[in-house]
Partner chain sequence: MRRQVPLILCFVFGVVMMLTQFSPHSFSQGIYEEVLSWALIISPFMLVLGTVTLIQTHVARIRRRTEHWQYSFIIFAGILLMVVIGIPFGPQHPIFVWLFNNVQVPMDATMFSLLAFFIASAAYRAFRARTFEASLLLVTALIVMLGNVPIGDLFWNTVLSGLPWDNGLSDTKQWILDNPNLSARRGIILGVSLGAISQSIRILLGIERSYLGGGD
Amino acid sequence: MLEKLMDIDRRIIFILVVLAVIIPTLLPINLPISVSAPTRQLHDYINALPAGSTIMLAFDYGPASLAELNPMAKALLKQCFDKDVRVIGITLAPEGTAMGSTLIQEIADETGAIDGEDYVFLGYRPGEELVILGMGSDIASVFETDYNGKPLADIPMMTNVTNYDQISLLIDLASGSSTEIWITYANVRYNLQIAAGVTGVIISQMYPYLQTGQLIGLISGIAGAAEYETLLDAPAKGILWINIESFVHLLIAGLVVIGNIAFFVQRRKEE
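Isolated chain model, in the form predicted alone, this chain only:
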């Protein structure tokens, strides 16, 4: 049996991986999820905002990162709309416009949020630093209209929102260095409170900003998205994908253990 394990056909391993993906997808198998402190801090901060507050949500990522960041965006939007917290959506990345507008509209349809009253999507303007600095003085000087071409002066929720003084929090959903830019030009210059949701590869870059208090919360990769859905008691893609990922990792770890046992037993027999 051990000799057969050493010579196992790789196609059998492929089949096992496929099963590890299919089983948690089709069956209601939810592994326990431990919520990290940075994720809970962001959730609690939004929960503590009074009704009618306004946050800014930046979709600073492209299609390559949507698997990790879209579940975060959906969970955050759902929480805000359920709490009657208004959302201004923007992006510093041109490829983020279509995703941002689509996601906001999708969650608005689910929750009954109204365009222009509960949310507005401003879209994209070139020049990251200039856009951030300009909005610190006057949002309308940078975004004269929303993404659909409607003047900000004609949008009810923007009537009393002039600059960052009326924004309770900026959440940057990022796959690159945009969070550092927001911290440098919005937090340091205008004292705007900032949180972030980032892809797994840049999580370690964010922890120094958590330690200095320049980030009030952090959602870390697909695991962070699953944590946030757990806090909202609203399981969705984040929990599904982290369950699939966990099953595949358990399978791989098990195969590595079995392979090593088989190798050492066989070598001992030969000796």
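In this text, rigid core is short for the largest set of C-alphas that superpose within 1.5 Å between two forms. What you see is a predicted model; the values in this text were computed from it and never measured. Residue numbers count along the first chain shown, from 1. What changes on going to the form predicted in complex with its partner chain:
Once both forms are fitted on their rigid core, the CA atom of Ala51 lies less than 2 Å apart between the two forms. Two rigid parts account for the change between the two forms, and C-alpha superpositions put the rotation of the smaller relative to the larger at 22 degrees.
Now that we've seen the form predicted alone, could you pull up the form predicted in complex with its partner chain?
Below you will find a single chain and nothing else.
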């Protein structure tokens, strides 16, 4: 029995994972969400920005990470547009262009934000560090036009924005090491305020920067997205998906505990 349990067919585990995803998706479950301090810090920072401020939102991720990062991008855009904070969207990842432009357009349609006045999407340029450094001197020297090909000089919200001096905050939505690059080049050299929204696997890397104040806030994975939606009182996919993820985590924890009980019982028998 124990041997069978320890050598369980992995297809059974796969079926359990499928059930742990499907059942909470179908049932209306609303688990209580407590908001962590780093998420609240970012929310409060944006809330405190005066109307007409400009922030930069970097979509530095690809489709593999959209499940975690799209909900936080939507929540951030909604908060900014509702607060009349202008948004400059960019990406250091080539795959980020299609996702970034679509997301901004989608939230702009919902909130009535106007292209060129409330937001602009600049798109992608290769050369990560060079793009960050170049924009510190002059954004137009790196992005002569926006993603639609319109010259920056013809975009109303860009008339008074030349470099990071006019940007109140950069939020990096990242699935890799881009946040560290932004901190190294934009925060250290140009003193640009930076916050991040990152996938679950890189949360732990961000904590040294939170402690030093180089990150003024952090949204951590899908849990962070759910926390942000809770703060905005705008439940969306973040809250739905954290409920589902809860059951998958519970399943994995349960499997680990069962596996260890079986392991210890078998080892005692062998002794």
